[in-house]
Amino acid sequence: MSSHLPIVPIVLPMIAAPLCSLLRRPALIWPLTTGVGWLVFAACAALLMQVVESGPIVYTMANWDAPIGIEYRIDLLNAYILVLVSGIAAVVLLYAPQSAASELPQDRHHLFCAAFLLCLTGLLGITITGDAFNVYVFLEISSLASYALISVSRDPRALKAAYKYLIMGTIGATFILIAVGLMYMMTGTLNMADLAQRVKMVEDTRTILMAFAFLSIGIMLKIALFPMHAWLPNAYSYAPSLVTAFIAATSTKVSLYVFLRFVFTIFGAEYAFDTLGFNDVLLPLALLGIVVASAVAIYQTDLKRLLAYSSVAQIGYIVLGISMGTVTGLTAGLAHMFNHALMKGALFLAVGCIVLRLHSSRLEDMAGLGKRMPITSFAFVLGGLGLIGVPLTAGFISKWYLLLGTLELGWWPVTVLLLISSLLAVAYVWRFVEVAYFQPPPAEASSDEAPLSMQIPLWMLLATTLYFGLQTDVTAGLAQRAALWLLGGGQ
């Protein structure tokens, strides 16, 4: 069984999807999305810790050797990515039938968690296959499915939603087939290991060049790169919480994985940053999303799309990171990746527990919170402290990498934007703060925490927050390993 290991987390979930379409029992089908949910990340811890003794792992499918055949290659990277993201939905399973009572229809159940078992089989094959086809492949079946998870809300607004989102996520991904097609016209592979061997051979020529053009634009749509995010405030706003939680956290970490596997490990680092000069865009539009996200979201009145602004900041900050292009700032983007994903995924999941006491995530509405929810409130602001990068949560390391990378460059000003940007993030989550603890609440409010089931996968993730912003082994140790193989090419 453990030499087949690598291809448990797709095949547990991609069978229980259409179990639970045919299932339909509540009773069934929760327990079995969610004990697969939890099998999935156990395969994948497995999976790290193996591959964190031993090295890289390759499974060949059906035993047709590469090139010709399809592969799965398991590295530090990839792994890192699996983990986070298998664990990201198990944590959100066990709080999913709750909140699902309450935000879906209850006829609606059993196809929203084959929506979410098959979301996140193509959100792991993305991250841990080895063939550029089967990445545009696995791309389009998590796509379809968050478009499905994201309409199936009560919410009117949100097929409007995730209509939007399809429309540019189809543009993104056809992009992003374009780019496939023309390396395999210039190399004859989609082994992605052979193609970083024979892209090489090719690189001088226009077909490679408009090959890194349109992945580059494909995978800028994919993670909301600013000025490209128009997709995302609308399908965090009007989404199920449980979904905007497992897609906050998931959807663009995995994406932003592909934008690293290609450009670092495919094409190069000297090739992206010293011959193209890829840094020189990636550094303003980065910068650009945090000061003008941050100040957006200020402003918000919602405070679902007030952590949707901020999540554009935050991919901001990821990318600032990627774009220094050395071991401190690639460090920083990844730590940022693990490190927001737990955050974001905490504060949304918080919001959910607000939204099913309260019926709305309007501010407005929420005046004496902190009294009438002090636990989730109080939840709500250490997550906001882990966004602000306050020391003691994970979200201090990962800005401090980001800090020390800037340093290290002279980027001076940079320093300083980075600073005042968490002056910005100070003045959204004070938003909250201001309403739930220093307006009285309404006469006729009653005081009720969400139960149990919901609270105990808020604090696991916000334990989570504290525990790496203390133990940076894991996060920022991983990370910085994972940035030297990157900066090596994969080898």
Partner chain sequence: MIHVVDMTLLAFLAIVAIAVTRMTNLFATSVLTGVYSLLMACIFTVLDAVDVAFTEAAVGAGISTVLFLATLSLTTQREKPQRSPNWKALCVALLTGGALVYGTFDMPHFGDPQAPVHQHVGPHYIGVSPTQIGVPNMVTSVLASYRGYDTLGETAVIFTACMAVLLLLQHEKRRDEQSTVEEKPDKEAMAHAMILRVQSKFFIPLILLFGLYVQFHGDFGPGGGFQAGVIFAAGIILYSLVNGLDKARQIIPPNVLHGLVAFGLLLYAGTGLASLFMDGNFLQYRALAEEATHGEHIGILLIELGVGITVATVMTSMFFSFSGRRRS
Contents of the next structure:
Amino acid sequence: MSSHLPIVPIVLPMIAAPLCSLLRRPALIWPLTTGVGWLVFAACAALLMQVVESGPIVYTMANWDAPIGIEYRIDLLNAYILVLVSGIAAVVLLYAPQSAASELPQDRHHLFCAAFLLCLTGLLGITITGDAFNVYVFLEISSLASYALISVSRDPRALKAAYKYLIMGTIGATFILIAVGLMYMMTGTLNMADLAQRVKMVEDTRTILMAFAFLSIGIMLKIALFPMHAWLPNAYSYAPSLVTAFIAATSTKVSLYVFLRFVFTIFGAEYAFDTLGFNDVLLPLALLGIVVASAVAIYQTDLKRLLAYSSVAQIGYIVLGISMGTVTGLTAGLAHMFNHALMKGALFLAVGCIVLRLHSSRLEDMAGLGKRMPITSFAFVLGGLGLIGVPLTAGFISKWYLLLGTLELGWWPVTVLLLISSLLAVAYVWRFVEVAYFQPPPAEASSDEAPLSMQIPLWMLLATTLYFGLQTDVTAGLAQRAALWLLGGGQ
Amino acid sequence: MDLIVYYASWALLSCGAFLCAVGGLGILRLPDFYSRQHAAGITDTLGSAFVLIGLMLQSGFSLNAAKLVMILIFLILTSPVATHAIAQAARQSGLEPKVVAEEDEA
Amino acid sequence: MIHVVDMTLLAFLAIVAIAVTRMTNLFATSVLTGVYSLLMACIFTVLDAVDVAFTEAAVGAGISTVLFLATLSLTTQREKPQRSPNWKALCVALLTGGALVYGTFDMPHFGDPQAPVHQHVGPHYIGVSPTQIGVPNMVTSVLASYRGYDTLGETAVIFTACMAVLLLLQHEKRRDEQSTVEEKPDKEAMAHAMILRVQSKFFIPLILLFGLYVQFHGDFGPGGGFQAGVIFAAGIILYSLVNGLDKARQIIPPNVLHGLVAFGLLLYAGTGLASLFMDGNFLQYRALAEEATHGEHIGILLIELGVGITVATVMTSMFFSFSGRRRS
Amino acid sequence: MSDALGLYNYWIAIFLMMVGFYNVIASGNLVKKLIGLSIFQTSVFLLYITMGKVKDGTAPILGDGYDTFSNPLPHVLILTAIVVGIATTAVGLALVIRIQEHFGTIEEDELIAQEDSP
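Form predicted on its own done; form predicted in complex with the partner chain now:
Then the entire complex follows, led off by the chain already shown.
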């Protein structure tokens, strides 16, 4: 049965979702969902080990060989993202019951769990598949589920945010659909490995050029790369905290993965960067995103929104790494995907703890929080240090690689800009520190920490970021191997 | 014989097409909702019936013809009811038929 | 000849699309969108995609129009008129369209049998599937077997949509329900519409029968789980339009409905898992029986049933959620 | 000229897509946006189905007397895409209903105005 391991991460949550919708009793569904989350994580971790030891895994659906049927093709890059997504999901699910009890209406927990599991199914399904059209199908599963997850918030503005996300997300998905159609039209296949070979034969056609353009724009919308990030801040700020933590940590990362997969595996770095000069488009967008979004983050009055803008900036860092097109740059991008997911996950979980007690995520309500919720505040500051890129945190590692990458290429202005942007990050993290530690708490406030069931997952994520700040073999090492793999054509 | 059937079917098809066109024109030109419904009725019943019968002649004595007969039966049964339901809904929501001015005064 | 028909239909489509853009009456635009889908279905038929045409007609012109109208009855029927065309949007659209047109110049021509699409993969489905799967309708073979995993994903999409709609619209329902039952059971039910009721009594069984036919005939002709599911749902929707939502809810209680929604997806995934236990890969129906094609038949029957059940119940429950919501 | 005859189907599909796309971006009404979205998606389906057509081919259902079939694969993909489309539309409409209930309007500019005023 172990040869069927690859389907576990997809099929298990997909089956658990309808079961959740049937069971209805919160006492049953939360353990079920959490259990499924951890099982999926275990399966993904096992897959990663297998890939590291013995190379890519191919699993054919219904045993039809690749271009005829659909296959899973798991290499280092997929496996890395699979572990990331399922790991975050598992941790967030530990945290979820408490947080959901306070932020969601009681009678909809079973639907919420089902939607959460489907979102997980979708994200993992996108990552694991080796078929271009299948990506679209699972993209829609995860997107529809996330629209629903965002909109269940008590804040009615979440509805507007979800609607906006739905419109922009669907436009993005439809662009991807057009691009896949154009590629299929020119090659006659949908399988990624097959496409990679056949696209080379027709890569000088205008149709393939347009396929590339539409694909990039469609995915950029999903990634929320700078000028196309309009859906992100509202969606993150108004969604329930645990949803924000999950989606912020995983959804854009998976879209980034799709981007890497299509650009590097199918079109090839040579076509994208040398023939088209695609990095000349990515680089300015990434830099603009880093600077503008960091600057906007400083002026936010809401902690969630502040972090949301910071996410836009961090996506800029990742894309910057990708746009370098070198092994170091790509390593930095991949490592930052991983580290940022952990840090943002932890930060949003911390915000969730704060919201649980204060019923607000506005900065002005957080006066003296350092005294009222010392542990959570400390956790937030630690996460914030990671965002800035202080040594000994995971954020430092990826920033370090980014700097190395720019130095390698001799992009001095970019190096300077990176350092400036770190200062901007200091400024927006300082906003919280100032309010929480240097303002007196309101008179009637009592000290009241979040429950242990929420603290533990939060500290689990934080501990991982600290661990990966010291132990770089796993993140940066794997990222480097994956980067070499991608630039070598990634067959 | 075949030729006669062939021409007959084309005659029926053209008739049907003409009636449909008239119905469409009526929907555009007639003054108010209820009279337009009347025009739409032509397309619905007589127009499509002619077209369907014409097609039946074309397809000869086959399964397709049987399917066409069924379509015709369903059309004849449903479209008047649909028209009725729409008209009634309009009446209920307070839409008055347009009447000629002199009757209006009386 | 085909070019003439095709071009005429395309011209109609263009006219309808422009009319949709210019109109501000949302009621009319929704209906026109239905017309658009119906025209599109005609074109699909001309282009040999009968299964797709069937689905487009049932989904695009049927269910989605119903959902649009249900939404409009809860919101507003008129769009705020816009003074001038939105130049920015027009530029974006023109740019995107221009880029796509630029991309068409290297495309294989319409109907060209030498196009890559017809050279790779495609011929395999056409040449081998009838004997390998044993089903004359190649679309069904590809849908259910070669790309059965995609279809599983699609069933999951529908299921997700149902969860999303229920999450959005279901809550507070319990409180409302009693009050609505007392207030206006008749008004919406069209109980006075005698003719409609009599006729619907005659037609609903026929619609359901047709749904079953489409469900089980999908191997041999156009049709299958999706189309059947939508037709089934249409029958139930007709019933609840004529007899009122509450009566329909009595016949299909929400619990049963939601159970079936989940059951359909479980049946599909379960069939996939069953083949695991028969020493096959996931969704490898060939493993389900001694003889490969026999196994395929069993598998396709089961998963089409799963799809049909999920689609029918999801559409129904969406309709119930939409129309169960009253304007406050 | 041969280009025009061979490609007009694609061009009209693209025109229709852009009409839909324009409606999505330009319209201020949330329902109208979804209508635009559904036209946009439906037109993409036309692109796929067009590429599956073979000259003198017939529907890909085995039958006596036919040996040229159109490609069934695009049909399958679009069947999936149609279902995805209706799913998206349904979720969008459900959101619109909730927005109307909470904010009393589904016009984008009024919603933005509400956000600014209180």
